[in-house]
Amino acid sequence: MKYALIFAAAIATATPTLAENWDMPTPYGDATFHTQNITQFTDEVREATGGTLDITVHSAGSLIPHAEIKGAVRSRQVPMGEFFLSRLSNEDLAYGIDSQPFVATSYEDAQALWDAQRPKVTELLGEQGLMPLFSVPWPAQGLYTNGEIKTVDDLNGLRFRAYNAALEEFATLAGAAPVQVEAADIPQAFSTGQVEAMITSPSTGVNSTAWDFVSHYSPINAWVPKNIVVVNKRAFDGLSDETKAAVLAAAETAQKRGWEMSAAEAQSKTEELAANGIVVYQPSAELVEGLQGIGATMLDNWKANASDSALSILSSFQN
């Protein structure tokens, strides 16, 4: 019996740690800097863990559609995933403060807003068994149209691409007709006349070859929205302490790198839009005034419906 126990212990010691193979859905294509940053994150996790955690990225909604990624992580259909944070505004407006027009319009403001937002988002996601790993912003959102938009009235009647509730409200207040269209479907939506204008980042504009279907772009810097990468808490807790530490370290690096990539994108992709024939113009004072008026109305509406958590984020950011 003594020798049998020694033999069993030796076998257990010699058995290598079984590798974890995780699938990670993301909504955006491989050319998008968010996806590139995530791919680098997964490479760093794989290297740091000696391959004991191998994460396969499934980009462009190829595994799970964008709208279903958060639910798939929560139900443990997949252990982790990325999605656009303000898509969850229908659950709690705390998730969507970064998509409120003209609340935070620079990277400095966006960082301060995330510092205020992260504890509440972490708490809310934690109630659903999810844990945020890192969040990375898009460049500030600009306006894409056919022809220059001089005042808000010029948007009246246009079919306007929307990707969340805040942009639907924005389009409606501008007199436009909001139409839900995912990033991957933008070219087809314009070519078929489903939409005629959009507010999105210069990154998405380049990735969708916006010069094929619009003529003008104005960097109105309306807001700086974020993507977030989350992991199922039970899946994360099942990892070894060493692997957990490796994931968290890689996540911290990915967040820092992602913000730097976003800032670089803001300039380079705007230049690329111009190089491909899009007229890049600064918004008129009249347009800015009209857009800020819409933003003020939206923020009043947001405050009237916001949870205590959401209101505390805004208060912390503004103070």
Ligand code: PCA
Contents of the next structure:
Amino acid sequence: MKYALIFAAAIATATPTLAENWDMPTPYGDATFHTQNITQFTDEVREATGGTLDITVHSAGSLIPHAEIKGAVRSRQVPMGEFFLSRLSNEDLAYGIDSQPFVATSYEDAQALWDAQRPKVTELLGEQGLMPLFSVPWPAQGLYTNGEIKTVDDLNGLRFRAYNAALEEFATLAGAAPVQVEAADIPQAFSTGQVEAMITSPSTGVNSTAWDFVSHYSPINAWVPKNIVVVNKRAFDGLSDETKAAVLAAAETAQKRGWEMSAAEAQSKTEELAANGIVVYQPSAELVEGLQGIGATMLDNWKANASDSALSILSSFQN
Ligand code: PCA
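Could I have the structure of this protein in the form predicted together with this ligand, to go alongside the form predicted on its own above?
Time for the whole complex; same chain goes first.
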């Protein structure tokens, strides 16, 4: 067995043009702009390497469930994958700062926050043998409900869909009852009455045909959370220099393209919600005040539990 492995390794080194087929699990569906961006990224890698590196995207958690994608890349079950970055906040709060309400709410702020966050995220993932390739934000997160929400009190008692710990905390502080539901399962969760309200992007609202189960949407623009694409470092190190360069170049292009796609969808998908009959309304001053109060409490909690290096991300972003 040992000799077989050495032999295989020798062949791999001797023939760098040997084609590699990689499986890449992602959490969101094919209509999601993140998935489309990733598909384009893999097309570009395939083209630039003359098919030497052929990456197959497995979207919507079809190969590996969202919660297990990071671990699967870490253990080399798969060489590469995508996930929602702030889901890792239970490992270190540095991962979760982009999902704290009203810290960074514009693309400009989101970019500055990512600049501040990236070195620490790179270091933390590096300790697990992972290397970030690119990270792309969702449009700012808005509020979906049946009927207009005039104050935070109107959220009281609602079964509220959550996708990470921060949103769970948010819902709880609003007096709502959080229920974790993956994006792909949103329509079913609403139709079965498991949830009756949510905070997510206009992109995810459209992708899940929100008009089938809610009547109102308010662009509260509470936070701009990101997905991240990571590669296993040993898998990456096994590639030829040319292939590595092609992957890094395509990743840089994908990051830039992804941020542009996100900004375009912030507007176009909000329009699509309205075109499909959802009432889009600006939040009242009272609602904004109440939401900001929840955000302030959450940030106090975050600061009380964050490491010094996580805290320094926030202070370097705020200065
Ligand atoms: N869509 C994803 C994450 C954030 C977003 O806008 C979701 O709702 O699960």
